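Here we start with a single chain on its own, the form predicted alone, put down as structure tokens.
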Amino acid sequence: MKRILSVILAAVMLLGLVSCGETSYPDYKTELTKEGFTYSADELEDYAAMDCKIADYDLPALYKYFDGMVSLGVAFTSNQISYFGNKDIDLLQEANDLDFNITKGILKHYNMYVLGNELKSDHCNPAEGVYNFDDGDKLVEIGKAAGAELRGHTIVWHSQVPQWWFKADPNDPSSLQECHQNGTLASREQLTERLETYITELMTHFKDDIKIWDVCNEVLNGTGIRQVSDDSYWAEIIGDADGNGYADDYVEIAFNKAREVGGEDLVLMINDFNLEWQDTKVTAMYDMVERMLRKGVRIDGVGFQSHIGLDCDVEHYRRNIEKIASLSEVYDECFPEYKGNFRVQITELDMNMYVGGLSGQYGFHAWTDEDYQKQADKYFELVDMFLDFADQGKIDAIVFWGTDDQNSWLNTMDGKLRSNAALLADKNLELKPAFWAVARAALKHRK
């Protein structure tokens, strides 16, 4: 019965991928979803003790759990969408039935999407006046298909961006350390207006179609502004140009064209990993946004990325989160016209299963169902934490970063190949306890 549905659906997208003029979409969110869910407790509990797979029919929705509370997101690459475009139109009728049926979780169980790895600068501008943005107009394109909010990742980041941008002589085949040696760099001019011509083209390209961007990532050591020494060039380029005593003026040179060109409706955030527990991170990540926010640079919220371990602190996370949240005060102050627009987003959210004495470990390991269980908590625990913030107003999405542990970069994190089990779904695409659990939180806070 499954394979034939699955035949029925690729016929579905074909004869709407191929319609003349506007590309019209079958309504997927019903397609792949059997009618007649009541998404009670009972329910999921009926659903929870069967064996399930992530785009079984008769399973319910994700993010329906999560309806009126957060926008529910999932990261994937552009592989795992190559259904979708008339240029890999043979591909819907070549994909095998893993391939196919990640598409079809992305579709059923998801309404935010991010692309991973193919909005970041060093795809989207390999060489001076080279621009590729086919793989973000896939995104647009399954995004318009399944009516999903679209998270632009990345625009400025110290990590896969293009190197020309930081050499003075773009054709210069020297490292970045051997420009900074010999004094090749760019200069501060020539960087600005690299990524303002960028950041031009880029939101001009999506202004219609991505509302959410990660304007600026990473740009935080664990007490301040990245260095050389942290593998970044920015501020060693640009500096401190307003002479504030802060090195930090390219982040605010990127919220202010990304504003000027995106528009006033644009949500523009900044994105940072470690915010869960590091304290002087999160403390320099108030005290920077506080100081642009007061100096007019709009910055409408905070990604907490969210990349936990099995032994995740979640009361710890908790504070962190209410700090961060709290510039909506500041926020309000300074823009009272988008008063209550601020906000946090859980952005890249996985789980390590590799920690206390399997820290070191790597290579393959057999999870057990008391592993797995222990995940399953720990991701209850969480996602009830985020909805009590959600129910305050304050945090509007959690983005899961991988559709199922196969395709988890944590299994390849720090160069150590190993199985790790951080996300819902396991290899073969069979829903673990955790999804269940993620459920239930959400149902905890149905009104």
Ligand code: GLA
Second form
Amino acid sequence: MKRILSVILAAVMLLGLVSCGETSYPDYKTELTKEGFTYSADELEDYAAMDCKIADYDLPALYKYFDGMVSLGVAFTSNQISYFGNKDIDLLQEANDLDFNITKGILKHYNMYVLGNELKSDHCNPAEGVYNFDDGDKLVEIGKAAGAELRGHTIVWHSQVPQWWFKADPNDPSSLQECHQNGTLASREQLTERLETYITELMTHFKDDIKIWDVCNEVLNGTGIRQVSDDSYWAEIIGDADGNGYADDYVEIAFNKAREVGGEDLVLMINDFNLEWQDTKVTAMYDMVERMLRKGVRIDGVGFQSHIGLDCDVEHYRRNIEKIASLSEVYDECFPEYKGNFRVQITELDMNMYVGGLSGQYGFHAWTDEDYQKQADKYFELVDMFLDFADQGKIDAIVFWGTDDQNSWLNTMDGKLRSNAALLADKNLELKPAFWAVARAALKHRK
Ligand code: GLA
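For comparison with the form predicted alone, kindly provide the form predicted in complex with this ligand.
What follows is the whole complex; the chain from before opens it.
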């Protein structure tokens, strides 16, 4: 009898745990970092002079330097957090495998998380009626455990987007180019309906958990809305639905639907690359966002991806942020009840170490201490500039596009492998001078 009772009791307890749905995790931010750091300049220099690895327990946490200034973010893929969920903190502290240390590094140093690939629409809506939010759910779980903010990346893009959305017959095996030639692309109504259905499913699923979204990514070419010649079928199909002379109505449709389903509290952003130097694109972005704000489409900010190079002109970049940040005046005028809510975020920061552009170099390269120092100096200058804007309430997040040099998209170009060294830790997870340069820039802005 006693045995039966205890089995029933155990079952009831288990049911209780399952039904309340919340798993409890250790306090990672405390458990992964030794107590007592002062985050002072002297302490920083002591550590910068040592060899440190990203997940060392006796190492200050990078996000702490940025406390009260910006959220410090990082992008990762779901395999980099595959160790997450192991609640045995001793095991977590002792484990020395590279992937495990990346997971720990993410938990320790950053307080804003982004999934690099698995919240893109081709992953989440691979076929009509099929939704795959499992990896997004993992992001939510690790975010909760680490008390991190989450960015949802990304809903509308021309790349990594389900091809079936754009076809009259979703099962048509032809390529989009063939459909275009044969007149068998989806109609404006079909594509709008598929986009709105997807946004409804996505926003409903993540409603309480992901508060910031890149609703649209890379919708501009150098001067205006992307066309078929820029690999995008959005403008070709949905086009200028309201007859105002601009074929960017799909952008409005996406923002309006996301707002309607996700609610007024969400931060809905538009994200793009090359904004740091390409003035024609900055003008196109400014003009489009201004026009949409005046039309009542609430866009809460612009993401500067910031895949920059060692040769980045920081003062040029500053001017371009200034211009886009000045959209806040239009925003405040159009949405006085949300005054002050418009922001710029640095969404995909990394630094290509091949001076003079992205492509053209293949193979493996050994970076010298001097190269690393140049990179650190550039990172300092950049982050210092970003924090000038943060001081004025214009930038509220800086997100790195990866944890370490081994895990970076810049190691592959045009499908070929090469080495690059774009991030704050090297491929063995040793901290680079850039890590400390970024921390130094933050200390400079400490009040
Ligand atoms: C773009 C996208 C990102 C990512 C990077 C390369 O910047 O916005 O999602 O794909 O390219 O990794």
